[in-house]
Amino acid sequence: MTVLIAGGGIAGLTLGLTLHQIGVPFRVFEATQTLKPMGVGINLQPNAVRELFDLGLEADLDAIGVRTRSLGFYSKLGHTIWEEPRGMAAGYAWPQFSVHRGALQMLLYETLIARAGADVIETDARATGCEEAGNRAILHLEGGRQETGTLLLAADGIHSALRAQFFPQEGPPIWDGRILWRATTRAPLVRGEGAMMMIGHDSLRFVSYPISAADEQGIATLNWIAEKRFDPDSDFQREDWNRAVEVERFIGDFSEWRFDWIDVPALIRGAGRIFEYPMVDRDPLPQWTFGRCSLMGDAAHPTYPIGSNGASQAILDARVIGARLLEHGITKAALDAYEGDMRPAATRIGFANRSGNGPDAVLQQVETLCGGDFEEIDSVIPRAELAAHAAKYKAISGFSIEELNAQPPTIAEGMRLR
């Protein structure tokens, strides 16, 4: 009855954890022959916390990461546009973290190994397709290798083998046109302590936040994000997924944004190596659980990076997963179960980042009403617009604060597969 889990990232991670801790056997395959602390910044929302919290994490996020304190908006003149308190500070009962994904995926990682021994995953083992034989799935592996279980979980990413043979016309990720630079940089705290910012409008923005506590001179890691639109049919570097840039190659276009609170060129060329991504997505499929198979985190759901809820989502699937395996058995019957809980939310979460319904609207919406220069928002945008738009996106995404503080846990403590 063992669960085959494609895929050591957050989500595959988080389900392993969930899975020892309910009692499912499982094993997890990953294509990387090394796990090592790759990526840049994230954040996780509350109910994603919520769920890392009951799996025994939560001071071991707080030995990581940042519990975010406020968010806000400002235009390309650093004016200020919309600011809000954000987790705990905001009445979460549970709060936001800024965190490097790579700290993440290796305090998931080592904990799974700590709990579950280092024979439940196994590396440089990359998943190539599936099948299903009577009651068992299959799990195909680079060489020719094969794994038998009762269910299997794709959680192999944005470029998902198991997707493509899902659905093989998909072709690749879509690209919108923009590129993201990313990197960290050592420097004084801005606005203070666990405060996230984002500068700018849709074609020209920078984003910042802190991943780790200040020292004792007051200097923290900020992450930080520059990102640009182009012309989404130009041969802008798309193929490129993750190298590293000269600083000359972009810093230009953000060479006056010198405020009084932030000086944006000086972070950008504080920083050591800078990476380039596009900024990419899927469309949302209308089907993710195939027989004994089933997509979750990018694999089934790629979104924009709008509202940081691309490994927010991918930890809600470990756990749902987890809770309807608890109600079905190790079934096919969970399995849809699963998509039907959270298929439909990541739909409306995808097409909401993507149409510029996200919590980030406000900064083109001044761009285009006043061109970003104001004394007073509520001459362009009255703030109460304002409140209702950031609770709107919360109540797609899943986080309003009145909703999640009062939902029962996914799992409830103890709970064990009999």
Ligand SMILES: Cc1cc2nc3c(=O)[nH]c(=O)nc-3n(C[C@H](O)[C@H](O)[C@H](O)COP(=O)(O)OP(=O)(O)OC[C@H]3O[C@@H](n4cnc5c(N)ncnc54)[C@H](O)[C@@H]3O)c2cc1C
Second form
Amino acid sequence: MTVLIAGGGIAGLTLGLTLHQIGVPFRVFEATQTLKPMGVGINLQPNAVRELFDLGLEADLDAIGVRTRSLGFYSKLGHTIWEEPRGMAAGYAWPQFSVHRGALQMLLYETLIARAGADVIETDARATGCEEAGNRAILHLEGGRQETGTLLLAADGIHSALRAQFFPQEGPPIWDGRILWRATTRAPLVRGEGAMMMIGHDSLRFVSYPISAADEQGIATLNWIAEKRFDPDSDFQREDWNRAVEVERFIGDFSEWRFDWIDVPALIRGAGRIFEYPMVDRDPLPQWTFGRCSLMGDAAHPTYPIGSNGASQAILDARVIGARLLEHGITKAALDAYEGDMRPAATRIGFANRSGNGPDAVLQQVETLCGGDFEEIDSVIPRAELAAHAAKYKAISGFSIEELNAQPPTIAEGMRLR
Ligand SMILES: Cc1cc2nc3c(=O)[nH]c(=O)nc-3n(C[C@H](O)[C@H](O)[C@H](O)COP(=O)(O)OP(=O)(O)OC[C@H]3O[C@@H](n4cnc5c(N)ncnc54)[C@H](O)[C@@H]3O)c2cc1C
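Could you output the structure for the form predicted together with the ligand, given that the previous block was the form predicted on its own?
Next comes the full complex, and the chain you just saw is listed first.
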């Protein structure tokens, strides 16, 4: 009755921890030879943090990340458009976390091994395909090996081999014309502890937030993303989370962005390695579950990294799969129920991010209305309108405050599969 998991990223490892928690046998097959802390900063929304706390990871998250306290939107001239509290400061029962993606992955990996033993995860094991044979799911691995289980979850990321098997015509991810440059810089905190900020508009934008607490000198690790729009028909190199580039490639575009509260060019220049990544996603799928195999995480619903939802949704997938296994046993019905719960929301989020209706839509609105130049935001967009927009995106993503706080745990404490 083993559940096979292809991919040991955020989704696959959270699923491993969840299955261990509820007493379901599983094995994870990860393509890389050695898991290393790759990537830069990501955000975990309160709905996902709640799930990680339920996995007993609260103290560990505090050790590797920062509780996000506020989010602000600013025009390209540095004027304040909208600021709101986040996480517990906003009234959620759980915090939002800003964390290094690699540190989170290593935390999940090391915790999984400590709790379930090293045998539950095999590295250097690349999934190439899958099939259903009677009441078994078969995972094909590079080199011609096969592994057999009862169910199979494809958590193999945006370039999922298993998704490609089910949707062979799909082709590469879709680029919307924006390029992201991402890095971290050791620098003084900007706008205080746990403050996340987005500056600019749709064609040129800068996002920053701390992913460590400040040291005794007030210096923290600030994650930042500089973003520029190009002609989507121009060539771009395949997305690769690890492609490093020189700062001169883009710093000129931000040379004027020095305000009395942030010096963007200085922050950019202070970085270590800078990674270039095109803003890509994929079209929402009509189906995630094929008999005994289901897609999850980025394999199922890769979306733009703008609403802080990629890792959060991957974590929720894992927890809902666990909940449905408890309800339906290790059966195909559990996978169908998981898809029924999660696919509609993932589709809504993907479309909201793509259509420019993400939480950051106000930036472009202000740019269009006044070129970012104003004294009082009310003269451009009424505050009530800004508040309504912020609330709408939270509802789409399933993290509206009252709803989330009132929801019972996805997996009640102590639940085990009988
Ligand atoms: C190296 C790396 C760096 C990243 N950096 C960032 C970042 O800086 N910011 C950000 O917002 N998001 C980043 N992401 C994406 C982010 O982690 C995901 O959007 C989100 O967390 C969803 O997690 P996931 O587990 O579905 O996908 P991922 O976290 O991408 O994990 C997929 C896992 O599957 C493995 N894999 C791939 N193909 C196969 C295969 N055929 N067989 C077996 N295993 C396979 C991969 O090695 C990886 O460990 C990064 C992803 C990777 C892989």
